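Next comes just one chain, in structure tokens: the form predicted on its own.
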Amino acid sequence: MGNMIYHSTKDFDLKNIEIGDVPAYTHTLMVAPEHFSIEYEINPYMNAAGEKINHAKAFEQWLSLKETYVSLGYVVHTLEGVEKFPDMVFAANQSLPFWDIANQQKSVILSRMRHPERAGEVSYFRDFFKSQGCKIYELENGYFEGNGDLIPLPGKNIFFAGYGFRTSSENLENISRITNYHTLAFELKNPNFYHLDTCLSIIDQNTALYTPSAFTDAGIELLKKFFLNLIEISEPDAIKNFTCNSHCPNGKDLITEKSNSKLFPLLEKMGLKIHPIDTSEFIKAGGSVYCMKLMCY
């Protein structure tokens, strides 16, 4: 199929790619947040001395987060966290799951943790698809932060890849050999936003939101070159309230941070319906509504 890592704009071009379709997802897994807190401190958001996380508040952001996935007809499967891994609870980061066009399988991808804290938890997804009966493929080196850093466009079997914090760049060739998918890389270069998913939200296959201060100039361009309406989300909001972690599953409803309401009327002329979610307990640790939640088959 030829090269299916693209870069920039000079190798990318959808009408000589061979793009496949894919099933939508129609599961979703959490992790109950009873073990959430702040221990130690692995991104620019995490104050292990003065911030303190009040449990009963983040119980209760975290349930009207699964609440709102099962009012939009998802299977939500529920995990229990472990004591000592506090940052369990954000399940994009620890597998990517995906669809095996070839077999007609569902499938999984185990992270490969950047920061030891967080390495034990991939042992408890990697028993949990198990369970599920997906094929589970095992990277040997590097890191790789799942879900985090691979996002998939709606349907096709293309990958919007992060690398540079959390992800080591030689990685996407194994996952898209793994996988099959076209991944579309981008170089993160700013540390606030050292997962994709703090930096890119898929609306749908012509609409997603970014900061560009997160991306290269030629991730810009290849932004733009592929989606037909890009909506420019400032380093100030994305950092204060998560907007580019915001969540859109189907296409037409946007789960996303309360505190983006002046966001709301335009993504409301564009057919979208809000379901705001109050995420803030969980922004302390640097993390909203697209970190707190995998989707899945």
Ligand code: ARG
Given for the second form:
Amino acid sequence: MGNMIYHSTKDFDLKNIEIGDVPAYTHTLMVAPEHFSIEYEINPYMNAAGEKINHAKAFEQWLSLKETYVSLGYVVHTLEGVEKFPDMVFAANQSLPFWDIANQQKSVILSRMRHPERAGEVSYFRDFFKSQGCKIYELENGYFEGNGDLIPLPGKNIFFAGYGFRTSSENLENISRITNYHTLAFELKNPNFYHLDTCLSIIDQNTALYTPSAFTDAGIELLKKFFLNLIEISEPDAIKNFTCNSHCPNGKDLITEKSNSKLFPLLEKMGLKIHPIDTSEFIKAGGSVYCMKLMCY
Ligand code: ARG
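Would you generate the structure of this protein in the form predicted in complex with this ligand, following the form predicted on its own above?
Let us now look at the entire complex, which starts with that chain.
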């Protein structure tokens, strides 16, 4: 097997790689927001001294996201929140579930979270995946923030991987080796887009939303080569509405922050059914739809 990490259009050509199918995710994992709050500042959105979280509102918003996944036919698991981990509600960050093709086995790579404030969240995810009978992998060094930075191309053995803020580039090699998936690597440049899921939303194999100012020129070129229909979202929109944190679990339904409404006609014209969700309480901590759940098997 040759190198499976691609940083630019020079080393990536779809014609030369062997693409395999993986089953669609059928389950999702969420963490209840009872202890969600802003106690520290680890991204530019967080203001610990600022406006407090409205807990009743946060719970209502979280519940409506959960009900949306249930209505789309997913089994939704929930973990209880933990008081000392106010960001644990962002369930995309502690791990990366994937399908091991060679062994036909549901598997997960645990994160090594960048900030000590969040590192302890990972063990709750380890326990959950152990109880689900998943094969569990751990990384030895550096940082990795799970599905926040590693976004699978639905149904295929391809990851889009962000690095630079919460995930170290050395771990892309390790993840590619563990999973045996092809990995398109994107260096993230802009602190407003500290996880790949804040600046890239994959809708299907041809379509994605992205914010150019988050990426290097090589990254933009690679995205343009891959997606026939690459829709540009401006930096102010991506920051205010978390547009690129939308989630399309099945190529048909798009779950997105409700303040993205000016984009809905275009998305509907593409055949998508829009599920608008109010995530305003969670945006205060730097996350929205994609960050608040973890697709798994
Ligand atoms: N406050 C959290 C953090 O900075 C937000 C995480 C958002 N998650 C995401 N997948 N973008 O770690």
